[in-house]
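This document starts with one chain, in the form predicted on its own, laid out as structure tokens.
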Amino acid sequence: MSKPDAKAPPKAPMARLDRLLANLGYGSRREVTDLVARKQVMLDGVVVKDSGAKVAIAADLPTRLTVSGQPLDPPAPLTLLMHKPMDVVCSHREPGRSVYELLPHRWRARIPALSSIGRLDKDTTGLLLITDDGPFLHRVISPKSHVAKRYVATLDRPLRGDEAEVFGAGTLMLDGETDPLASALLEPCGPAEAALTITEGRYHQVRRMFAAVGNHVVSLHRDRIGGLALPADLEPGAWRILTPQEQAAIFA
């Protein structure tokens, strides 16, 4: 008896050649009409000539299509992983120079939009996720998955002795607060720097958290998302798309 075929694997959505270049923010589908009209849109070294075909959103389309000579920007959905540098935000809204302004320009145009997972603080720097994969986001936000975050901090005084016993408890109130912090893993580093490790993500956990036990935050640096570490090469203000095995090491 024949052993049945393997499982075929799944085909390349396909998507409309100009409904794809305005999601990832070339401009509008006139715009994009008018980039193929003036033979700026290449795929496997041809030049397109209908702005209305449909391409096939295959891993390797950004090898294999070009716009204004340029490798095509990946298409959704898309996670990065970058080095927070100081006085950024990560909110779209907020005043100030924003972590999306460290990317490509057009990138503030894409359908869907990119968005950061859980925010830095503006004084904050360390290890940042922004994403337009909203299944991801959520499942790296959620109480759930358990996925621990780990700062070091460098504080105003040094250590008193008690507070990783504090913070391990699972009792420790914040002002104006009425639920308990969850426990959390607090390593000495020096006399007055702690890496602290937490799973929730509440306004300012970290600040407020050495603010109850008598000290003050001087400096806070992100080291740690789950299993995934900011890498020693990337440079404050960095960014690279994350590999899908160091998206899994997230949940490790």
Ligand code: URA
Contents of the next structure:
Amino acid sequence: MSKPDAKAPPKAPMARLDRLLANLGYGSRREVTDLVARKQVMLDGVVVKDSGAKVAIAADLPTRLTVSGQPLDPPAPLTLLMHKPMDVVCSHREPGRSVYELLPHRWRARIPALSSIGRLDKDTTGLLLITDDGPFLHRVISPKSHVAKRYVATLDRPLRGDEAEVFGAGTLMLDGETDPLASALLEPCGPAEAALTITEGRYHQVRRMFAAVGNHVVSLHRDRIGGLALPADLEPGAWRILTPQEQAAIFA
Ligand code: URA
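One more: the block was the form predicted on its own; return the form predicted in complex with the ligand.
The complete assembly is shown below, putting the previous chain first.
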């Protein structure tokens, strides 16, 4: 048996066209078979006749395969970077408008589903990652990865002056919890404004930390996850696909 060529690029996974389209939310298997029958699917400029044909899911597929004249949606794994605006929720289940409603409608039917990497509160803005890549999601949130998140908080009252020490001590216990918080870095940015870098993701953590030192968060914005900063040109509500370099920057 010949040895695999160590230099050869990894083979792209193959998928049946009808399954691929159904998993990207274009419709049920029957509906996508109908799309193919109506000559709406083209590969390299040629009408696809067999909805059961196998296609290689390579990075260039969206440039080669069109559905109703439009490039194919990006296949999984897909990770997005969003500037989360105010007043949208990160959960599929919570009532109210969700971040998923800011994405193309069809993407809500994708398998695997897209979900946010951690959550921001409804009234927190800033950098949010959304992915269908389970291993990547777990790598970002795993305590072993030490991915820090930075928040800028505007406060109701001026800083007392001892917050950096209290948050940095690694002993602060939040109400109702049994384990102290890991050490966090507080950097004052103004009399009632501070950047707080945390390595955990407990429920309402930043708001509860400031409550523990007698303050109240008026507005909260996440501007950094690991080494990845929220791009300055990304308006609230806007999103784009995360580049491989940005993905690597998270862990840098
Ligand atoms: N901590 C909070 O209190 N809220 C967020 O949205 C994120 C971190």
